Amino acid sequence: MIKTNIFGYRRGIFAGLVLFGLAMMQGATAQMYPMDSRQGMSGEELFPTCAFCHGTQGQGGPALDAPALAGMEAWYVERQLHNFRNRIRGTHYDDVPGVQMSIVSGMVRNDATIKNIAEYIEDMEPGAPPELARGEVAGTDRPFIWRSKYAALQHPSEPDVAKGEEIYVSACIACHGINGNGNVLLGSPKLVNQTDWYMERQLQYFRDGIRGADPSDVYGPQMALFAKTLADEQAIADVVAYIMTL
């Protein structure tokens, strides 16, 4: 395993504690709904907690390394929230944002609440500019909150979209579709409307066993197998660059 820089790891844990505090505040409302209840918090009630990291419009929060959520399919959001809550995802110490999500997901008390927030996110309009701290809006540059090899993708050359297309056609298109819109029957999420840095890091995680290695993760191992076929970080940059054109 790759050990995270201690300073960066502590910063990540501190951020996680902040999120835990937010979760506890909303948790008082969540406790109204037992685990086996068919009722839960509404997505509108719960999303302000998500917005702390993911942006008020679900556009992603680069300052806290949070991916864009707006327009993400409800079935995929549900699956990931279940994975975080059940500790199938977000347990590896090199996945600092994932660890934070595994902490916060405890407030998503029951399946009804998960369904509600997932449907709310799916109905959000994607495409708003990424949000930084204190409500500032910036471009695609992001200040990382921890130091590790996963804080940035290192590739020697500018991404080659043509090479990325070759990779996508040979390995991605069968599951994620010609336009990157995904396939619910195959459990493959859409890739459009997502940020390049998030997709790059997830491919690294799948490749290195940080994500998709848990035996309870039904779909993760499939992505892990694909990620391991990518020759290097240049290949990751290339295929993600092509996805960004879809």
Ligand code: HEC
Second form
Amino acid sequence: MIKTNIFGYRRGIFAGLVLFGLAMMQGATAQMYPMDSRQGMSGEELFPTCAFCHGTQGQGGPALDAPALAGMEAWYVERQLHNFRNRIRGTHYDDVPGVQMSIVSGMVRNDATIKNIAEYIEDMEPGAPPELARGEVAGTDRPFIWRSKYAALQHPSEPDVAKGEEIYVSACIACHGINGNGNVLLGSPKLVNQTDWYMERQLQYFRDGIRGADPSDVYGPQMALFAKTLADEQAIADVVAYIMTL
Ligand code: HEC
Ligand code: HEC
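Moving on from the form predicted on its own, kindly provide the form predicted together with this ligand as a structure.
Following is the full complex, with the preceding chain placed first.
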């Protein structure tokens, strides 16, 4: 079992609230539509708020631990937003970034708004300059210190793409597909547009029961089962390095 990290959790909530406040000041108004209203905010209106953390081109950014969104399938975005909103994801004490997204999901309580933003994200063109997503741009340093073993993957040697391919073919291909494009029928997302640092952390999370462990999570536990087959941090680094070549 993982020791709970209340200090980190509090810091996550604090950082989340500060960032959320800043994101709100970016121009988007909190949507006031009731949860079951058929009307919601449009994706275009809402996205600038998301862009505060996920990048103006939806390219993601490690400074705020926010994954790439551009081109993500609408059904997967919808499911994750429902999971954050319904406290199925992003509630674990060791999940500092997830707690932040969980707080933000408070502004997308309305189902119609979730659908609109999901469709908007699916239509966004992936492929922003990779150095942007890697944070190799001035001014994208982490704004707060996040002391956790999940802040960065510790692997002893350089990732081995060939070993990663072996792992992918034996343990991942059945659901995420030969080209890493995912499979809607199995509920498994596309991986090819995602950043390496985010995927590494999610694999650790699934393995350690931080994501995909809630009893009402239908899809997470299926993934968690396979994350537990990854022998160590090196295996995580290897398989992610292979995914980045797809
Ligand atoms: C305060 C910063 C912040 C804001 C603002 C924000 N997010 Fe996030 N979001 C995050 C972080 C951090 C994560 C990663 C959580 C994790 O590691 O589990 C995340 C995760 C997600 C995911 C899950 C992606 C995946 O691959 O599973 C989706 C979908 C998402 N955000 C959509 C949105 C949308 C839509 C908005 C705007 C309404 C938004 N986010 C606003 C920080 C933010
Ligand atoms: C049984 C089918 C299945 C297998 C096999 C599988 N996955 Fe998954 N994977 C999923 C599902 C379903 C999800 C989405 C879970 C959710 O909705 O939270 C997922 C999510 C992920 C994510 C998070 C993506 C994101 O945007 O947050 C990563 C990374 C990932 N899988 C990598 C892998 C790797 C690497 C392997 C092989 C070791 C693997 N998966 C094996 C079904 C599978």
